Structure formats: C-alpha cells, structure tokens
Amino acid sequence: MNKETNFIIGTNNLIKIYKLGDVEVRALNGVSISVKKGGFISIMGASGSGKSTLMHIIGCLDRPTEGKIFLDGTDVSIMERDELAEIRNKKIGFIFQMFNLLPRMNAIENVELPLLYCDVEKKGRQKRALAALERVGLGDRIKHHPAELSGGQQQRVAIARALINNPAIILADEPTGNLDSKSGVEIIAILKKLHEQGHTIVTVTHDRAVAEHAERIVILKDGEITEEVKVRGNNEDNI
C-alpha cells in the first residue's frame, strides 16, 4: 500500500506545467506533502510560488501534469471530471479570499447552493443552511444579501456554505486577505474551532501571523518546498 493512503491528504512528487505559447511554466516541481486526518497546515509563499496551484490540485479543481494526489486513501489524480466534482462536493469545503457569494441571493440561499447538487429537498436544505449559519454566529442574518453584510460577515456566510455538507477537509485560500484585522481575528478563531471539532484545515496565506495559527507551515518557493515548520503541538499523528 502506498504510504500516502495513511493520510487524508497525500501528494507524491506533484509537477504542474502550464504552457504559454512556446513557453513552459513549471508551477510545481516535485511537491510531496502529507496531512493526517484532523490536521491543520498553512501553505505560505510569495506570489508565483505555486501555493494556489497546489491548493487547486488538493481541491480537485485541477490535475497535476505528473505525480499523485490522494484524498482519504483514494488516488484522485486519475479521476475523470465528474468523479472529481463528486469528491469536491462530498469531501471538501472551500473558503475564498473574495467570498464568492452570489449578490442576488440572501445568506441562507447562498449557503444552500451546494445542496442543489445533492437532491436535498427544499425544507431540508433550509434547515441545514440555518444550522450552518448559526455555527458561525449569523443565525440573525439569514435574509440579508451580501451587500448588506460586512466583509467579515460575508466571509462567515462563505464558511457556512463550506460546512453545509460536513466536509472532512476545509481549504481556505487567503481567508483573511480582504478583511480588517478585527474581522480577520474572528475568522481565524472560527477556523481553529472547526479544527478542534475534527475538520482537517489547509490554509493558503502570505501572512505569517495567520499561518502560525496552524500546526505546521509549508513554505513554497518557485514551485518547490523550501521549508517545513512545526508551529505547535507535539503529537506527530495530528500533522
């Protein structure tokens, strides 16, 4: 059995090459990482380091040019698009810097969206969406549209949407990047609480202060891992 199957996330020598005309850009160059179930890691690097590319591959939004990616013991690098979409919907919750909320939908409707692909009837969708919004402290804002919410509140709606299918893995791409410092602290507190509740958390950030809330920091430069820093905790099984 491949050792990556012992982890909820495991990558083996990931290479990702983009072609721009006659020019090849190697965004990832042999990246291997592993995260055990319930772990919390941050991926850091400057712009162009490959951190967003790595996040997209872990999130089944893209495929590697070479190498393997395992999620919960399953080799997803060989899956077809429909299979990848199913994995994304069942196992992964996404949190983005720009929130990615639909402006014409209110908070509860935005949170319900992933359930539209799961054949959940309307009453069930609303019940689960309300529970997710209450988890992030927005039970009193369910009818508000994005324009009526602060940046921090919009990000909480996005977190509630990420939680709606109770994913094992939460991927957060610069989750505090568009927030003021107070709202950023609140979002990090929510992520830490979700980690305590058993979710595996992977954040991508350029902010060392944000990264240090994780258990481990993986630093990328020019598509390669240059350093791994254990931040807190002494139990190797958690990382």
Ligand SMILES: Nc1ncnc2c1ncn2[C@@H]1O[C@H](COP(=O)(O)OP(=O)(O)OP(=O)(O)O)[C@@H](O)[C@H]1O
Given for the second form:
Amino acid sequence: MNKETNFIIGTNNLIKIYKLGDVEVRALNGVSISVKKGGFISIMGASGSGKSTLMHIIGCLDRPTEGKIFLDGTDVSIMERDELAEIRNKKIGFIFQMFNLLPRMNAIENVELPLLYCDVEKKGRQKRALAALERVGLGDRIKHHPAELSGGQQQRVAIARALINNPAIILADEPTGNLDSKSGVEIIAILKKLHEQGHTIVTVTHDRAVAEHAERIVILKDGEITEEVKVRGNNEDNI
Ligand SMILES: Nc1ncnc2c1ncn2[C@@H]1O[C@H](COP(=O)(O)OP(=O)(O)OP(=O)(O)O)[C@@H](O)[C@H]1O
Ligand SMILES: [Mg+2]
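Having seen the form predicted on its own, the form predicted in complex with the named molecule:
Below, the chain from earlier opens the complete complex, with every other chain and molecule after it.
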C-alpha cells in the first residue's frame, strides 16, 4: 500500500503541457496535492494559473502529461479513456461556472442525464432525480426549463445532476462566478451541507470570502502551488 491510500485525492508532481501547433503551454508545472476523505479545499489563483486544468485532471476529464493522480487509492493516470469515464461517473460530481444544463430539457430531465449511461429504468431515474432536486431545495421546480429558472436555481439543478450518482467527490469550478451575491451564498450553503454529509469538496474561486468556507486554501501561480493556508475556525487537521 502506498501512502496515497489515506487520501481520497492525491496527486504527485502533475505536469500538463498543452500543445497548439508549435506552441507549448505548461499549464501545470509539478502540482502535488492531497485531500483527505471528507475534506473541503478551495483553489485560488490568477486567470490562467492552471486551476481548471487541475480540476479537469482530478475529475478524470483529462489526463496529465506527466505525474500521478490517485483517486481513492487507485492510480487513474494510467487509465484509458473509457475506464476514466467509468470512474468519473461513479466517483465524481462536476459543477461548472456556466451551469452547462441542456436548454431543451426540464430540470428533472437534466438531472436524470448521467443515469442514461447506467442501467437504471425510467421510473428509477425519475425517483432518484426528484430526490436529488429535493436535496437542493428544488422539489417544486422539476418541470421548469433552464430559461424559466433563476441563475441560482439553474446552478442548484446542476448540483442535483452532479449528486445523482451520490459521488464521493464534488468538484466545483467557479460555482458562484455567474451569480449575484445572494444566490452565491445559497450555493455555498449547499456545498457546506454536502461537506457535512460526508462528500469531499474541491472548489475553485476568485472570491476570498467564498474560499474561506473551506478548511484549506491552495494558491496556484503559473501552474505551481505557491501557498497553502489552513482556514482558521474551520475543521481541524486537514493538511
Ligand atoms: N485546451 C487547451 N489548449 C491549450 N491551452 C490551454 C487549454 N486549456 C487551457 N490552456 C492554457 O493553460 C493555461 C491554464 O489554463 P486554465 O484554464 O487551467 O486556467 P485557470 O486558472 O482556470 O484560469 P481562469 O481563472 O481564467 O479560469 C492557460 O495559459 C491557458 O491558456
Ligand atoms: Mg478556469
């Protein structure tokens, strides 16, 4: 057993180089980060510092150029794309800044979507989607289309969709970036509740006040971690 098994997320010296023709962008330059089961961390850093790149790799949406990534003790950096998709579907819930809902589908249909790739019948899908929408306080909006919902409500639908497979890890990339401050506070309250219920949360934010709801803040600069701050008043030995 290696030491990474103590952590639900462990990365070791991640390097990500994007190649566009002759131009290379070194988006991650040796990132090592560990998150304990049930931890809550925030990632901050200037635009272009590599935050989304790191989230995509942790979320099995992309693979590193070099370095290792362990999820629940499993080395996912050596996995093929279909294996990554399976891990992603089981273990990861992703929340994006732009909500990424399908406009022609109503709330419950959007939330059911990830289950189309699993062997769940229509009735079971609807039941689980309704339960997920109720968890985010939207049991009374299930037939509304995205255009008929406020930004905060759309993001809550997106959170319900992320929760449908009850993932251990929830990754949120600027979840409040497109919201007014009141809706942002509601979204943070939901993330905190999910943390209390045992989910591991990683969130990217530009907003220090949002970041401070986590137990630990990790600062990225030019693809490297320059600082890790334990947030006072929030939980114990998460570092
Ligand atoms: N698919 C891609 N192809 C080429 N370069 C990319 C790609 N995605 C990101 N980059 C580059 O990698 C670097 C890191 O980008 P990334 O999106 O991770 O930054 P970020 O910290 O999330 O920024 P922001 O706060 O603006 O969202 C940037 O210089 C960006 O231009
Ligand atoms: Mg980004």
